[in-house]
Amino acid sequence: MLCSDIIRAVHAEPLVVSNEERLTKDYKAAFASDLMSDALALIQDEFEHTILITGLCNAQVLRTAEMLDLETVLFVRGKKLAGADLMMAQSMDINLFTTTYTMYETCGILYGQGLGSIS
């Protein structure tokens, strides 16, 4: 599913678009969690085509995304990072978006449109 289609499907607002080419990237899977330890343990080989969906809104999410080489993070429930964290995401080359949908709704919408989960 193209990143631009993901954004459109959940009416996401961009917070940081550090790399516009990724808007046309085809993501195969999503991983949704507020536990970054789960993301570190479970996202392994599929990081290149996985988008992280979370309600956790702090620098730890950015550090986790950086460690896993994730390029795109989608925050749920309208969460937004503070200014310093937005600058950090920009410097880490991580695209950030936010949607007002809950995590459950976001995952349901994206699953219904064909976005898979990690194996």
Second form
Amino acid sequence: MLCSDIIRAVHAEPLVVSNEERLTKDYKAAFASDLMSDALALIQDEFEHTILITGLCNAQVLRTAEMLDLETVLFVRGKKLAGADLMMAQSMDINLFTTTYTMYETCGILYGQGLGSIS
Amino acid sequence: MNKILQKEFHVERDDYANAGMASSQIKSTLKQVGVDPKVMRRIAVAAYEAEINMIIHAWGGVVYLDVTEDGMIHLIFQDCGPGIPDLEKAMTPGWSTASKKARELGFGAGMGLPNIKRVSDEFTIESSPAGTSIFLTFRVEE
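Any chance you could show the form predicted together with the partner chain after that form predicted on its own?
And the full complex, kicking off with our chain again.
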């Protein structure tokens, strides 16, 4: 699913676009969790084609994405990072978006439109 | 075995603001020596989990990074205590003693040590009230 289609599907608002080329990138899967340990344990493949969906909103989300080489993070329930963290995302070359949908709604919409789960 | 790279990183107790900084530095250091991206990701995951443990469970400590001539990467996480009373329980997936603060950060799911062991080529842990040491080894090439 193209990143631009993901954004459109959940009416997401960009928080940081570090890399504009990725807006047209085709992502194969998403992983959704508020537990970063789960993300670190369970995302084991297709890192560059997986987006992270989370309701956790702090610097550790960015660190987790950095460690896993994830390029795109989607926050749910309208959550937004603060200034210093946005700059950190920029320096890590991570794109951040936020949607007002809940985690359940976000996952349902994206799964329904063809964005798969991690293998 | 001769070391071609040797570095150390200090991790402070309860320093939540900088949690992950040492792991980030380890990752960028290893990137410069051309470590395979897949290996690098495993190292980064192990380092980050271990660093978080040092901050949320221990009283801080030091991380030692060595790359040796035989293509091995060694990481030692040496904390200042108070130690892990029951190592067997600590290695059980889902078992956790994490604080509310740790859970707010997205950790404390009881996956840290099992996850570190899973991604490492070699894993050894020793613990006493004086501190816990985790010895990890990775081969540069998969």
